[in-house]
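Shown here is one chain on its own, the form predicted alone, set out as structure tokens.
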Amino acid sequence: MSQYDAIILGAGAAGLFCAATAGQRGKCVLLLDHADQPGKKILISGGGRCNFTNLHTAPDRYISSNPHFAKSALSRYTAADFLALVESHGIAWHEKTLGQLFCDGSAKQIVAMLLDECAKGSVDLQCGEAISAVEHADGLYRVSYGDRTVQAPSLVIATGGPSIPKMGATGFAYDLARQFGLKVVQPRPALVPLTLTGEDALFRDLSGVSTEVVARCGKAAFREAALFTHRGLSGPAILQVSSYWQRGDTVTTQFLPDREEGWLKAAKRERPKTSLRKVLSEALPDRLAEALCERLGLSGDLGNLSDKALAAAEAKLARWSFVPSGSEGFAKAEVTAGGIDTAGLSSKTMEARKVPGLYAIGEAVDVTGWLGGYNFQWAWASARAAGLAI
């Protein structure tokens, strides 16, 4: 039976970085994945260019049952730290918007970098291996795969969540966590398009239309683009609020967020013979302006509309409410919210408090970042914390 210092399950962002960190500390590390190659989600991220971190990373941009949990790891391995690693490998990058950093070239460069870092630590990487059993006895974890059984005093769960199952994603991490007595916060799709039915379904006719809005759900608010789809709502602003959305919640969108209160009445005074439809279509896509005008039920020239009616229209445009019927699920979710309960983990080392030698990192844990590189930064930071502790 082969003996290692640590066995890491899952060769995604967190698993690769944890293996490299531990390996370069002289630890004998086995990195296992059931997929045929490492870093498959990395390769499709950011439209193939990998949005590998965010300059504005801060704990308040993460969702967790314990909002303080991520602070320790994020403070000890920052976006600047990872960026320095990227630059040391000669990878060109650019800031796209809102602090989001992307490769100029390809996400393949990030995977190659991580594999190079693993090689520096002599990590034993084995892909295409389905795990058949995991056991713990006498202070050692035994993992069986293929016709082999290996053992180590440390085991790291880095197999992510069930989002994007076509990439091989499963709920394996949760089953394993429960096997060792760890609790799991109900997993749900996050950063996911929302679906509309009933009266709201009329907006599906606008499929392909996009406009900047402020989208809100509860206390969360994001100013970015919203996209109408044949199933409902998507685009960055909607993906962001979807992580906060629960079934039955209302999502509001503020159209024309730069307009000051009273702008429609001002337009009436300045251009009384102009229609509401024309005023809206000057600032919004034509099909959207037409649909909103139709639903507001205001036709004719602005001069013939009462100030009260215009104020009501303005208020409606500022808080247009949708009650999504659901989301497009794990198949279209960029990440999973929920996961292994942080209450059972050390925020400094990611080790299970009651199960010595067992660690959980990355998306498998109940820490979910905003859209835009935040989830990669959590992967790097949590992986680093565990890799230094093993």
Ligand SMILES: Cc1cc2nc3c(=O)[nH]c(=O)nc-3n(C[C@H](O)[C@H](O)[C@H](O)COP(=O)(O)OP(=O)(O)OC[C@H]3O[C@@H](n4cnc5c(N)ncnc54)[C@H](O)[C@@H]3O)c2cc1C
Second form
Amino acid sequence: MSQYDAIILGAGAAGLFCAATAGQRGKCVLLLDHADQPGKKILISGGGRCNFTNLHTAPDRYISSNPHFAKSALSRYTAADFLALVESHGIAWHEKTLGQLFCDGSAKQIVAMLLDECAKGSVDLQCGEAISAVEHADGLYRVSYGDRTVQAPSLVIATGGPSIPKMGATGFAYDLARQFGLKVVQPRPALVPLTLTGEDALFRDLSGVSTEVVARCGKAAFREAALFTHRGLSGPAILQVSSYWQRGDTVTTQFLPDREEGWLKAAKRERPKTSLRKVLSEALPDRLAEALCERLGLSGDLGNLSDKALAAAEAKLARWSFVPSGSEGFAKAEVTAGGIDTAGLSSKTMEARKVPGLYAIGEAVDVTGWLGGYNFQWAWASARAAGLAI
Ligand SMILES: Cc1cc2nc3c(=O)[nH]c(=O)nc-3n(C[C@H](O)[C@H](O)[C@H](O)COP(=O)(O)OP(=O)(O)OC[C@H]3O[C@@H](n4cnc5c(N)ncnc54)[C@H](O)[C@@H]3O)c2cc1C
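Now that we've seen the form predicted alone, could you pull up the form predicted together with the ligand?
Time for the whole complex; same chain goes first.
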């Protein structure tokens, strides 16, 4: 039976970086993945350019049952640290918007960089074989895959969450965590399009129309684009609030977020012979302006509409309410919220408090970032914390 210092399950963002970190410290590391190649989600991330970190990374941009948990790891491995690594590999990058850093070229460069870092640490990477059993006895973890069984005093769960199952994503991390007595916070799709039915279904006719809004759900608010789809709502603003959305919650969108109170009454005074539809279509996509006017039930020239009706229209445009019927689920979710309960893990090392030698990192853990490079930064930071502790 082959013996290693650590066995890392899952060669995604977190597993690769953890393996490289531990390997470069002289640890003998085996990195296992059931997929035919490592880093598949990295390859499709950021539209193929991998939004690998965010300059504004801060703990308040993560959702977790324990909002303090991510602080330690994030502060010890920062966006600047990962950027320095990217630059040391000569990978050209740019800031797209809101602190989001992307490769100029391809996400393949990030995978190649991580594999290079693993090679520097002599990591043994094996892909394409299902893990059939994991056992723990006499201080050693035994992992069976294919026709082999290997053992190590440290085992790292880095198999991510179940979002996008067709990419090889599974809930394996949760089964394993439960096997070792760790709790799992109910996993749910996050950064996911929301679906509309009933009266709201009329908006699905606007499929393909996009506009900047402030989308809100509970206390969360995001100013970005919203996109109407044939099933409901998507676009960055909606994906962001979806991570906070629970069934039954209302999502509001503020159309024309820069308009000051009273702008419609002012427009009436200045241009009484102009229709509301015309005024709205000067600032919004035409099909959206038409649909909003129809639902507001206001037609004709502004001059013929009462100030009260215009004030009510303004208020409605500023807090347009949708009650999504659901989300497009794990099949379309960019990440999984929930996961291995942080209460059972050390925030410094990611080691299970009651199971020595067992670690959990990356998306498998109940820490979920905003859209925009935050999830990879958590993968790097948590992987680094565990990789230094193994
Ligand atoms: C379409 C898409 C685009 C994204 N774009 C971005 C982006 O631009 N920026 C950003 O920050 N985040 C992005 N994300 C989120 C990001 O990809 C994840 O948060 C990140 O990959 C999590 O890293 P991880 O290593 O924890 O999990 P993963 O990268 O999912 O890796 C888990 C690994 O475990 C393996 N595995 C799973 N089950 C088993 C099993 N039973 N046995 C063995 N191996 C197993 C998988 O094959 C996989 O290789 C995107 C996600 C998607 C789906």
